[in-house]
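One chain comes next, on its own, written out as C-alpha cells in the form predicted alone.
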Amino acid sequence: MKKLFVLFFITISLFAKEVSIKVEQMHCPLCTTMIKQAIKKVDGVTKVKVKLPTKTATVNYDETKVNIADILKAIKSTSYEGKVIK
C-alpha cells in the first residue's frame, strides 16, 4: 500500500505545476477577487493565490489538463491582462 502511495505522489508531482502571472492594471479587492474566480474556474487548476500588492497571480496547476495560455485567457475573459514572470 506505501508503495502505491509514493507511486501515486510521484506521478501527481510530474503534472503539477506552478507559474507567477504580472497582472498590471489589477488596484483593488475586487480585482483581485474577479480575476480569483476566473482563474479557479479552469479545469486542471488546483491553486490560486492572487496579491493585490504585488500585482500577481500565483496559479498550481495540472499540465495534462491545462496550459499557461487557458489561464491568461481566463484572465483575459476578465478585460486584464497578463504576463508570465516565472
Second form
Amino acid sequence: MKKLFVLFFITISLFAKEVSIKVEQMHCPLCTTMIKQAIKKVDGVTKVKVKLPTKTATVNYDETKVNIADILKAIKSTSYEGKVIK
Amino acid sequence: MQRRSFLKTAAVVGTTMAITPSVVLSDTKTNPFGITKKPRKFTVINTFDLETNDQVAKLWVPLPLDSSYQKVLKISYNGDFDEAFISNNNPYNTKLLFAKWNKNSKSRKLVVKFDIIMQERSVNFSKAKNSTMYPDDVKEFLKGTKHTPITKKLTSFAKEITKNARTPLEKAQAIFDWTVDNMYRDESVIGCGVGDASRIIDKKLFGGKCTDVSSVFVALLRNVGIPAREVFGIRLGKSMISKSCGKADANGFAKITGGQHCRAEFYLVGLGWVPADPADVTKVRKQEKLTNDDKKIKDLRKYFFGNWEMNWAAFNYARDFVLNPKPAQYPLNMLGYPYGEMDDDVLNYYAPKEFKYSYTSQEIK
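Mind sharing the form predicted together with its partner chain? What's above is the form predicted alone.
Okay, now the whole complex, with that chain kicking things off.
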C-alpha cells in the first residue's frame, strides 16, 4: 500500500509543472484578482499566485491536462497579455 | 495597535472635533439649482461582514478628510477584529481605518460610523491671480503619476487645447470645456473607472465614468503646469441638481453602497483649491438624455467649474501609492472604495455583495 502511494506521488510530481508569466499591463490590485480567477478556471491548474509588485503570475499545473498556451489564453480572455519568463 | 479583548468590548473609539467652517451660514447665494450655503450634516454607517476562512483578512477603509468645507464630527468603529486603528500616516495624508482578522476567525464584522458636516463650495474667480508661484505642498500635485502622467505627448496635447488661453484660469477653463465636450459617460465601465488618463487620451477612448473623466481633466491641467488632483469620496444624500448626482428618501435616508464618486480640484493663486466636477456634467447629460445645447447642461457646466454641491463627502486625493500598513498587492490605483485582502488575494471592491460591505447615510435636519 505504501509503495503504491509513493508511486502515485512520484507520478503526480512528474507531471506537475510550474511556470512564471509576466503580465506587463497589470496596473492595479484588482487586475490580480481578475487574472487569478481566469487562470484558476482552467482545468488542470492546481495553484495560482499573482503579484502586482512584480507583475507576475506563478502557475502550478498538471501537464497531462493543460499546457502553457491554455494558461496564456486564459490570461488573454481578461484582456491582458502574458509572456512566459521561466 | 489595540488588543482584541479591548476592542471586543469597546464600542466606540474615535475622533471628535469642533465644527467651525470658515464661512458659516452667512451666504444664501442662489443658483439655477436652488443650492444654498446652508451646511448639511450626515451620519454615515459602513458595515463589513467578511468571509471566514483559513486566511488572514485585512481591510483599509477610506475615511473622510477634514477641510474648510467639510468637518468630521466623530468617527467610531467596533467589531471583532484582532487589530484595528485609524491613521493618516499614508501618502497624500490619506486617512483610513486599518483592521485585521487572524486566520480561522469565527466571524469578521466591522461597523464604521462617522458624523460629518459640510458646506457648499463656491469660489469667486475675480480673486484669481496670474501667478504660478505655488506653495510647496501644492507642487506635489504638479507631478505625474502612473495613471495621470506627465509626458511629452500629453503636454503637447494639453498645450494645443489651451493655445488661445493666456492665464492659468483661462487654461483651466479651456481644459474643463474640452473635457466636458469630448468625454462621455460610458455606463458599461465598472465602478468609477480606472482613471488611466494616458490610455484614454492616447487611444482616444473618451468614454468612462467619474474617475476616468476627472483623471483626464487633472492630467491635462498638470501637463500645462496647473496643480490639480482627483478627490475620491462618496455621495451622501439628495442633490438639488439631479437624481443622477444623489438621492435619498423623504426622511433623508439613503442606501449609498456604490455611491462612490470622484471629483476634481485645481489650484489658482489667489483662490487656492478650486472645486470642479466635469464628470457629473457628463453623467447628467447622459442619464437625463440632454445635449450640450440644453439650458440645464449649460447651467451645470458653468456651476461645476468652481462649485461643488456638498451632498458628497471627500475621502482623499491619493493616486498610485503604497498603502500603510503595506498590503500584499501594490501600488493601489486609488482609495475611493474599501480595499481588502485575504492573504494576498484582493477582494473585489466593485462587488460589495461579494466583498460583503455596505454604506448607508442619514441626513440630519
